[in-house]
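There is one chain below, alone, in structure tokens, taken in the form predicted on its own.
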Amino acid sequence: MSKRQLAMAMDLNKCIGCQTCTIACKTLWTRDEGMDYMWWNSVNTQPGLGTPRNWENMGGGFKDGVAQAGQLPTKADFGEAWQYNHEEVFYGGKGQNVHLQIQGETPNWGPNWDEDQGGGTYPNSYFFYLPRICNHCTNPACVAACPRKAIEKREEDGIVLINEDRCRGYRFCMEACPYKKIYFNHSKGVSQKCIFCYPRIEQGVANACARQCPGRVRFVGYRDDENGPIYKLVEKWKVAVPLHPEYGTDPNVFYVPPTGPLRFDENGNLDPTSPRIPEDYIRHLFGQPGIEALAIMLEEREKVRKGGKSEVLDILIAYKWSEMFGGFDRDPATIEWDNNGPINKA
């Protein structure tokens, strides 16, 4: 057991699907050989098949306390990275005559393949964006599945890490993870995944995906910090809930479910009594706590409309970005690095 647990909460009512978080993670952590197809942070459109394709039906996790062997996602399920003719278009002197096009075999899936498709029918079609990282679970299925003991939770903060020196590439962890957020580096022969930006965390800096988010979607902090945003959103107000809690891993990434717009009735008028995003779909993703979280949000919204105050809405609006990160608000520009790591400035 870890002494404390770091966590993240994301407000799905604010995510605009801009992928800034995705690129922040990509440019920082997954630029090495064998990592071209890896997106430790992904933002997919819901309803949708996501990445890896159809991950919600690949199994894993625990059932009645017993570990379940899930499906091993392939590189094609994630969506292999493809190349474009950049050299020809931008540097070959043919820019007026040729256009960007995929080189090699035409792909049939990618990490954001079904962007903005969503569900429902006109005029009540709907979609929302779902950012995902490793959940750094309290009861990680990947840890239980690894025979090499190459995956462990850090005692000081609960971050789940893969020891690549111990990993032998069996990929049982990929089968076991019900969220399918572990990747296999075919060049190095080891599994790799989100590390919750622990080198930044150790220097008091929030995760790259959270710090770079222009929509102020992501909150970071310790679950037991009663003055921090995570405790207030998850424990006090109970508006942030885990994704697919039925897998039994006790994830530490939480979501404020999307309220969505109102439906149109048969006369084309807005129907304030009926949500456009079906309750059954919210329940599918977050269980009954997702429905209860939405009810709390709507109550608080109505309170404010009547002139009252709402602590939880003030937190989610995030007037001050520095209050979103539970003390991890240090400016990374104040950290000096050398080949051995960070050199702290006074």
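Residue numbers count along the first chain shown, from 1. By rigid core we mean the largest C-alpha set that fits within 1.5 Å across both forms. Just so you know, these numbers come straight off a predicted model, no measurement behind them. What changes on going to the form predicted together with the partner chain:
- After superposition on the rigid core, displacement of the C-alpha of residue 331 between the two forms stays below 2 Å.
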Contents of the next structure:
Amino acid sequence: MSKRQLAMAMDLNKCIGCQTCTIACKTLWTRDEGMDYMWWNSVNTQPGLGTPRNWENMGGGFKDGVAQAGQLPTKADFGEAWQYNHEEVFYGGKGQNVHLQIQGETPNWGPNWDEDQGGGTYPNSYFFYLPRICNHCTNPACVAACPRKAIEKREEDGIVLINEDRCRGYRFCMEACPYKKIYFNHSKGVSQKCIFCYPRIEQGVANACARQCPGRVRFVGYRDDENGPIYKLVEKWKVAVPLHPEYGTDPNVFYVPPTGPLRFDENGNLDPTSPRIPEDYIRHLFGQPGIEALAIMLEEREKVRKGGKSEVLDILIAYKWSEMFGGFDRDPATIEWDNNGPINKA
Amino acid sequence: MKANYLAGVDTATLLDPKSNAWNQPKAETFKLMGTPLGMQPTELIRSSWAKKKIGQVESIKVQAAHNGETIAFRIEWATKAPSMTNGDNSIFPDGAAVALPADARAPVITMGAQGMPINAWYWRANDGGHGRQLSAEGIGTSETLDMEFVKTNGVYENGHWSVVIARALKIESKKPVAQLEVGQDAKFGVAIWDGKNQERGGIKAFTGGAWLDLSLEAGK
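Given the form predicted on its own above, produce the structure of the same protein in the form predicted together with the partner chain.
Next comes the full complex, this chain leading.
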């Protein structure tokens, strides 16, 4: 266990599935060769098969304290990076006579392929978005699996990093990660994954996915900082809970479960007595703590509805973006650089 | 086994597994065994391979030759399903390696031991001939030393891999590498990875817990 642990909390009630986080991550970290199919940050419509396809049934994690080898997700499971006829459309001299088309085989899967499906039946159909990054677990199955000690959990902040100089591309980590958030780079022959934007963090700047989120969904900070948002959401108010805690890795990404809209009864009237998003589904994702978190959320909302104040709802509303990041709110434009990196460190 | 002295044969010729130069050195057949389950370095690997066969390749033919400067091992084995790539993530490229002691006391079964390194020369089917030189001081400790000194070439034909792994007999290096001498004896071992069987890392077939003998023929 590391001395301190950085964590992220995401409020699923606020995520609009715009994928700005996904693109923020993509443009910053996964543009190099062999990374075209990688989405270190992904956002999927739930219920759904997710990314990679059916990842929740691929195994991994811990059983009786022993790291388990699950399935190796294939490139097709993640969704191959499709190539388009950009050249022809923009520079082919064909004006409006051509349009963008995927080149090669017609794909049958991709990131958030089942975006517009969701669950339930009309009029009580439902969906919500689930953004995912590496969980930088307290008990990382990837670290336990690697025969080369190529994966490190940093002592100072608990960020889990793959050392590409030691990695030989054996992919035991991909088998072990129950969240299937590790990718294999076929050009470099190494495994790669979300790095929790550690070069930004080291300069006092929150993760790109968090900082660029238009919905102010993501909170960042140390778990043990009692004045920070993570401690308040996770420990104090217990409204943010880990995804699939039964996987046994003790994730450090937390979610405020979605309350969802009200349900209609058979007469078409709003029925507040049971939730539209089935409890079983929330329990499937977050276990009983997810149900308890929802109960706290509903209670706090009721309190505010009656004219009271709620610390936890004020945090989740995020009136000031700078208060979401536990001190990691430095303006990147204030960082001065020379060839060796930043010269005015955080 | 003997590493024949092939006077005047250049390294490029030695690196061609189909070259006539390889008609002369006698091929020896070695039975391989899977690496023992209990010696796999993580519990995940031990539990996930408990019911799977480690080491699909059961025997190899090995020849060895040198030209006074470079030594080459030509390793041949049968496989109906060669693996040249990492596929869709779920397979691995076939591989072969020659291990030599970098310290006379180094055990081969554990890939060396602390303070007693072994040196390995490594070929992968997808590495485009860029061999890799490693050292290890025990299971799970292998380190890449360089991608410069070891030359490799693999040809798959008629259901067989023929792979040549070569390196200068002596190299200038402060790292723990084997230094060989013409006219003297040496030790070696061989490991083969069957990529379609998801063999990689310590999951491999090898010549076993004892070093094999190699005598480097002196110049005539």
